[in-house]
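In structure tokens, one chain follows: the form predicted alone.
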Amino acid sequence: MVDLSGKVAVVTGAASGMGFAIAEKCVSERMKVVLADVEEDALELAADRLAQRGTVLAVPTDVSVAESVDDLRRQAEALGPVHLLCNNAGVSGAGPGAAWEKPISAWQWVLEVNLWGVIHGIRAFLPAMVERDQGHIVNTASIAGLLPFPFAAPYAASKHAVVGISTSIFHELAIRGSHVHVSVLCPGWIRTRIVDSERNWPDRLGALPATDTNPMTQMLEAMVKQLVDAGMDPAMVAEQVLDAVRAERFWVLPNASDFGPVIRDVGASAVEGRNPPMAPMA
């Protein structure tokens, strides 16, 4: 088992949610804790109530740009050696739709965050933890990213290439002979501000796309906020990432037993050539 113990550790998303509940967790662990976030009030609220209890410092981040996760990592190598980076940052995507009715400002800034984000994370943290020989990095999927997940095209498009990613760096590790280890962490749903995803629509991207007012879309808006607000709570996904850091673990599904046998399904449809089972909502 690895202790960590005075060791550094970097999460995206910190601010609230999984992210937050990862860095609370780290603190509980003697971590020193880089908090990393593109909401400011709110990461620096997440800070004040994490500095009671060890060392930790808020890094303003916007993860779909390049230089501002580089400066993230020079502000966390500060505090030493980075050993655990969490890419955590995630948004839901735009409201639910049909993939081919979605703008493609909705699928730039879905594929910016979810995807570009951990893309941006590995090629600024990883170098050092390669050279060092040392390091855990742990990336945040869903359990999107193995199942069909249709009327979220983007998402479930963002979070498979994770998966993939993933499963790539994992396995470029280990034949390099190397002592760095990467995870998964394919939570289904948990109780977060997920679905509130729009409040931090970039400017950039123009003005955020129109809500939807077919009703069956309402429908499932409502649907999936029920499944979230009624979700696993946020420190239990915490438990088992740090569990799984500490065992030199890949996967990270909270929920498995939830989605076990759809899972394995997806995956017997692709070998019998069928069409893909639909997963449950719940």
Ligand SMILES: NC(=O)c1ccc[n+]([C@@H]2O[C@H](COP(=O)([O-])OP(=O)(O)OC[C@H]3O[C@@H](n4cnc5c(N)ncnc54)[C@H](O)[C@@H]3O)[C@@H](O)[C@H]2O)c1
The other form holds:
Amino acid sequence: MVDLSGKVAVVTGAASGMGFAIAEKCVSERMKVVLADVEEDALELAADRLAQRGTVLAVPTDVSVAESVDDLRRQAEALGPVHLLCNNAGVSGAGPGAAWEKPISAWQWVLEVNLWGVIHGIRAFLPAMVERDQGHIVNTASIAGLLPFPFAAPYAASKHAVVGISTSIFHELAIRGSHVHVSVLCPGWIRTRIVDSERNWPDRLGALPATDTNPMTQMLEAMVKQLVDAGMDPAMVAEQVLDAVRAERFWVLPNASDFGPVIRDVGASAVEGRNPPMAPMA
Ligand SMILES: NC(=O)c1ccc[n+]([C@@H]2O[C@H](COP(=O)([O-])OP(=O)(O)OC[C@H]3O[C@@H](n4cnc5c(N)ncnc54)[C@H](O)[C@@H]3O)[C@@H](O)[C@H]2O)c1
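Alongside the form predicted alone that was just displayed, please also present the structure of the form predicted together with the ligand.
Below: every chain and molecule of the assembly, starting with the one above.
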């Protein structure tokens, strides 16, 4: 088991939800924790909450911008070499439901944050870890990275990509004989502010796309909100993330018991040439 005490952790999207819970857990493990988020007021509040309990540093960061993530690395390294990077920042999406109806800006936003944010994190932090031959990266994907989710095509695309990148890195590190590790976190429904992601819509992408007035999409959105509100406590996810880091385990599926059967069925449907089953909305 890896002893994390005294090591430096960087968590993106740390002002809220799972990112905050992971940062809090890292503080309780006596790690030095760098909190990064685009929402500056919430970031300051989060850092203030944790500062009484350990060493924390808040760095305003937009993960969709490579230079911002490079700056995060420079500031984090002032605390020491970074041992743990959690590429966690993410947004759920915006605009009308079906893939072909979404404006380019809606695709750009989700892919820039959820996919490019992870790519920027890997490019900024992984080379130094490989050089030192120690460290661990946890990429937050989603159950939507393993299953078909209608009316969330950009989100599903970003999360499938994060799973794909993470599995590639896992094997690249293993083939090189590296002692650096990677995990991919694929949560189901977790009680966070993810359905209010539009609070972080960037002005540079123009006006926020109008919400979908299709009754079916509105019903699905209401169901998702209910499922998230009734979802797992983010602290339980954080517990599992840190367990996986200590045990150097790749997969972290906090809701595996709910989604395991359909994940298996999706794989089987591909091999058997059947149409893909949908993720359960419960
Ligand atoms: N909540 C769920 O049910 C669920 C399920 C599966 C996966 N996820 C994933 O978990 C991760 C964390 O989300 P959460 O559920 O805690 O939601 P959340 O909204 O509570 O937290 C997300 C954080 O990311 C930050 N963020 C957004 N854009 C950013 C940017 N460009 N740069 C830096 N920070 C940015 C937000 O300000 C926020 O603090 C996301 O990647 C999300 O896709 C969530």
